[in-house]
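Presented as C-alpha cells, the chain that follows is alone, the form predicted alone.
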Amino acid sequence: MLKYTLQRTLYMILVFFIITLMCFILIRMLPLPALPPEDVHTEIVMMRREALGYNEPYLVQFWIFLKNIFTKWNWGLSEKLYYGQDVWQIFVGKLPATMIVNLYSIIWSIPVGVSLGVFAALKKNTWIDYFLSTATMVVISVPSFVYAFLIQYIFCYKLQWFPFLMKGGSDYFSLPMFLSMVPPVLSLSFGVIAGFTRTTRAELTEVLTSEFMLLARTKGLTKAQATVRHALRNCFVVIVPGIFGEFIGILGGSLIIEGIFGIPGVGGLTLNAIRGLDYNIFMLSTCFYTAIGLAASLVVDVSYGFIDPRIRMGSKK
C-alpha cells in the first residue's frame, strides 16, 4: 500500500508539473497587460518583470517562476486587479469565503444524498425508486447555474426569504451571513445530493441481492438489522472515498456559482483575473485548482485500501 501511495504521489507531481508548464507558457505567450503611466507601482512592476526574465526564453522564465515559489514562496504581484499587491496574500484572503460555502454544502448534501440512496434501494422497483432515479438523472444533467437562477427567482425574488448576493465581511458564522449563504449552498448541493443518491442506490441494491445477505436473514436478522450491520457497511467502501474527495474539494469552490451570488472567494477572483488580464493571479488560481483536483483523486484512490483490507491484500499478489 505504501508503494502504491508513493507511486500515485509521484504521478500526481508529474502531472501537476506538466499542467503548470503548459499553462505558464500559454499565459506568457499572451500580450502583457498595459501599465498606467507615471504610477508609483509601475516602476516596481517593470523591475519585477525584468527580474522574472520576461525577455528570456519560456523555459528560463518557468525556472525563475519555480525558484521564486520554492525558495521564497513568492507568486508575484498583481498587475491589474490589486495593483502592486502580493498575489498570495490576496488569494489567502479570498479562500475562507469559498471554503465556508462549500463546507455548508457538503455537510448538508452528503447525509441527504446517502439517505435518499438507501431509501431508493430499499424501495427497489417501486414508484418511489423510479421517481428518485429519474429525478437524480435530471438533476445531474442540469448545470448548477440553472439551479442558481431558479433559487434566486423563487426564494430571493418571489418569496424574498434570502438576499440575492452573499453578504460582505468576514463574520461567516453570524445569522445574516448564514442567510445570505443559503442560496449558493442550495445551488451547490443539488449535484452532490444527486451523485451520492445514485451511487448509494446502485451499491446498496447490488449488496442487498448478495448471498451473504440471504445468509444473514436465515440466521434470524431482520431486514433492517441485515441492512444496517452488513449491507451499508459493504456499500460504504465505495461511498466513503467519495466523501473524502468532496471534503478535499471544499477548497475548489465553483467559479460560476461564486460569480452569480457575488461570493468574495477564489472563484470570483479567478474570473476577475481572466477578465482583467491579471496573469499572476490567474497562474496561482490555475495551480491551486490543479492541485486540488489531483489531491482529491489521490485521496479517493488511496482511501479504498484503508477502508477495505481486501484491496490491500489483493495488491500483494
Given for the second form:
Amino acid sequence: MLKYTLQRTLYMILVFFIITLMCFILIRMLPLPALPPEDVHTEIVMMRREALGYNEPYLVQFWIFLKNIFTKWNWGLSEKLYYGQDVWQIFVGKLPATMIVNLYSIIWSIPVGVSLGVFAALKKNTWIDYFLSTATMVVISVPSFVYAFLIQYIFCYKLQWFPFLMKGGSDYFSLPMFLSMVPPVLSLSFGVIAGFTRTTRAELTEVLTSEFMLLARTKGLTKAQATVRHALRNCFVVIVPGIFGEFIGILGGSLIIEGIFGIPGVGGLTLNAIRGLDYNIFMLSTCFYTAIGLAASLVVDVSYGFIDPRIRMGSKK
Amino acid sequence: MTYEHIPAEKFAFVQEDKKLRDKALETKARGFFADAMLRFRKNKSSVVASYILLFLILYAIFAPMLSPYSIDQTDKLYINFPPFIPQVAEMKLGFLDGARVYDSQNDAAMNYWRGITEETGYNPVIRTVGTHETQVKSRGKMVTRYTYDIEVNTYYATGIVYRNFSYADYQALQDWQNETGIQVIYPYVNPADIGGIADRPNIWYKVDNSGSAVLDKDGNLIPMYSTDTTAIGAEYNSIRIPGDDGSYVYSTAKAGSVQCRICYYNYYRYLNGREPSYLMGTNLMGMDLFCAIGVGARFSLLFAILVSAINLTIGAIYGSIQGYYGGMIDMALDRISDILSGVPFVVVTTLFQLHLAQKVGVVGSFLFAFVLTGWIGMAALTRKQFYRFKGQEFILAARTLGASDRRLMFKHIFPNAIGTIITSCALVIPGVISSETSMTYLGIVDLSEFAGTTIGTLLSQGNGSATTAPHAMLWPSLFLGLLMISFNLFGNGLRDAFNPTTRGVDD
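Please could you give me the other form, the form predicted together with its partner chain, since above is the form predicted alone?
First the chain shown before, then all remaining chains and molecules of the complex.
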C-alpha cells in the first residue's frame, strides 16, 4: 500500500511538472505587457526581466523560474494589478477568505447531504425518496450562479437579512463577517449537499439489497443495527474519499461565487489576473489550481485503498 | 442389424416439393431501438423532460423570428425595463404592464406623476400598493403627512425628454405629427421659469424652490410654458396641445440645432412605427430579452452539439485504440490524457483565448479549448466498453476468419458499445452548455461580437441590476435552469432505456 501511494505521488508530481512547463511556455510566449511610459522603474523592470532570462530559450527561463521557487520561494513580482508587489504575498493574503467560506460550506453540507441520502435510501420508493431525488436532480443541474442570484435577491434584498457582499477586512471570525459570509456559503452548499445525497442514496440502496444484509437480519439484528453496522460502513467506502476530495477542494473555491459575492479570495484574484493580463499571478494561480486538482484525485484514489481492504488487496497484484 | 452399407433405395426424401420453414412469428418483431423507445416512454419524468426540451429548442429557433425586435435594435432609454405589452397593460391584469414599485412617494413626487399624466395623457401610476402616515412637526404644529408606495409604468414614466434635432429632422417630425395626429413635441419650458431646473424636462408647471408643485386655489397645476419668441429654435406649424392659444413656443435654439421637449413614448412610435412591447422586458443593453434569450440559446445549443460531436469522434477513436490494443499503448495514451485532464479548464480557455483568438477567432479558440480536454471522458468510456467486448467469442471468431484490427474495432466491437456512447452524449451536451455559460458569465470569453449575445452574457449583465430589474436575471436563469434540468433528465432516461442493466446504478 505504501509503495502504491508513493508511486502515485511521484507520478502526480511528474504530471504537475509537465503541466506547469506547458503553461509556463505558453504564458511566456505571450507578448509582454507594455510598461507605463516615462516610468522611473522601467530600467529596473528591464533588468529584472533580463535576470529572469526573458531573452533566453524557454527551457532556460523555466529553469530560472524553478530555481527561484526552490531556492527563494520567489514566484515573481506582479507587473500589472499590484505593481511591483510580491505575487506569493498577495496570493497568501487572499487565501484565508476563500478557505473559510468553503470550510463553513462543507462543514455543514456534508453531514446534511449524507443524512439526506441515508434517509432517502431507507425510505426508498416512497414520496420522500422521490421528492429528495427530484430535488437533488434539479440542484445538480442548475448552475450555481442561478442560486446565487436567488439567494441574493431573496435574503439580501427582499428580507434584508444579510449584506450583499462579503465584508472586507481580516476579522474572519467576527459576527458581522460571519453574517456576510452566509449567502456565499449557502450558494456553495447546495451543490455539495445534492452531490452527497445522490452518492449516498445510490450506494446505500445498492448495499441494502445485497445478500449479507439479509444474513444480518436472519442472524437476529434489528433493521437499525443491520443498517448502521453493515450497510453504512460499506457505503462509506465510497463517501469518505469524496469527503477527503471536498476538503482539498476548499482551497480552490469557486470563481463564480467569489465574483458574485465579492469574496476577497483567490478566485477573484485569478479572474482579475486573467482580465488584467497579470502573467505572474496567473502562473501562480495555474500551478495552484493544478496542484489542488491533482492532489484531490490522488487523495481520493489512495484513500479508497486505505479504507477498503478489498481494493488494498487488489493493488498488490 | 447394421447401419453400414445401407442400400440407397432405402432412403426416401422426407419432402421434395414442400419448403421447410420455421413457424412464422405471430407477433411483430421489435428492434433494438423500438425496444429502447418503449422503455423510454415508460419513464414519465424523461418524457415530460423531452417535451420541455423540445419546447425550449423550438423557442430558441423561433423566438428571434417572432420577436418584433432584433438584438441590434436597442433603445437607449428603455434599459432594464420590466415586461410590457400595451394591449395587455390596458386590461389592467397586473402583469405585462411595465410596473416597478416606487417606495415612499411624497406629495411633490405624486404631483410629478400627475404632471406627466396631464401633459402626455399617459398615466404612469398603475396603483397604490401602500400608504404610510407620518406625523411631522411643521411651523410648530403636528401635521399628518402621507407617503405612498406606488406601482409605476416605467415606459410611461419616462415622460418628456429633451432632444436636439437638425432643422430637417424637426420638420420631418412635425410632418409626422400632422399626418398621424399624435403629439410628440410639447411646448418649451424655460428653466428660468421653473426655478432653474434644467435636468427634469417633465416639469412644465409652477414649482417652488425645492421643486415641488405650486397649485392654484382649485388644486390644479399651473402651466409655465414659454411664450418668449426671441429664443425660438425653428418655425412650428404642426398640431398644438389643448389649451394653447397659439402663443406657446415649441423649441429653442441650440448651436445650429433645435432643442425641444418630446414625449418619449410617442417619439418611440415615430422612430419605430409601433408602440414599445417587450414580452420579457429589456436588459442592460436595451435588448428585447425575449429575442436575446433565443439568440443566446441558439448559439449555446449549436456550440454544445458541435463540441459533443467532435469530442465523441476523437474520444471514440482514442478510446478504441486504447481499449483494443491495451498494454503499453494503453498506458502511454493514458499518461497523455492524465496530463491533459490535469490542466484546469479556466487556464486552458484563457491560454487559448490569448494565443489563438486573433488567428482563428474567439469561437474557434473557445472550441479548441473544449476539444482539448473534452474528449477524455468519452475516451475512458469507450475504452471500458472495449475491454468488456474484446475478449468475447464473437471477436475470436471474427479474428479466426481473418478480420483486420480496424475491422474488428469498428465493425465488431464499436457497434456493441455505441448505445452507451451515444446516450452519454446526451449527458455531455448539458455539461458543455454549463461550462460555456460559466465562461461567458465570468467574461473570460466574450462571444457577443460573434453570437450577438449568449445566456452567460445576459446573466452577467442582469446580475449587476438584480435588485432593480430582477426580470433581466430571472428569464435567462429560468431558461438555463429548465434547459439543464430537462437535458439531464432526458439523458438519464435515454441511458436507462438503452442500457436496462445499468438502470439506477449512478443516479
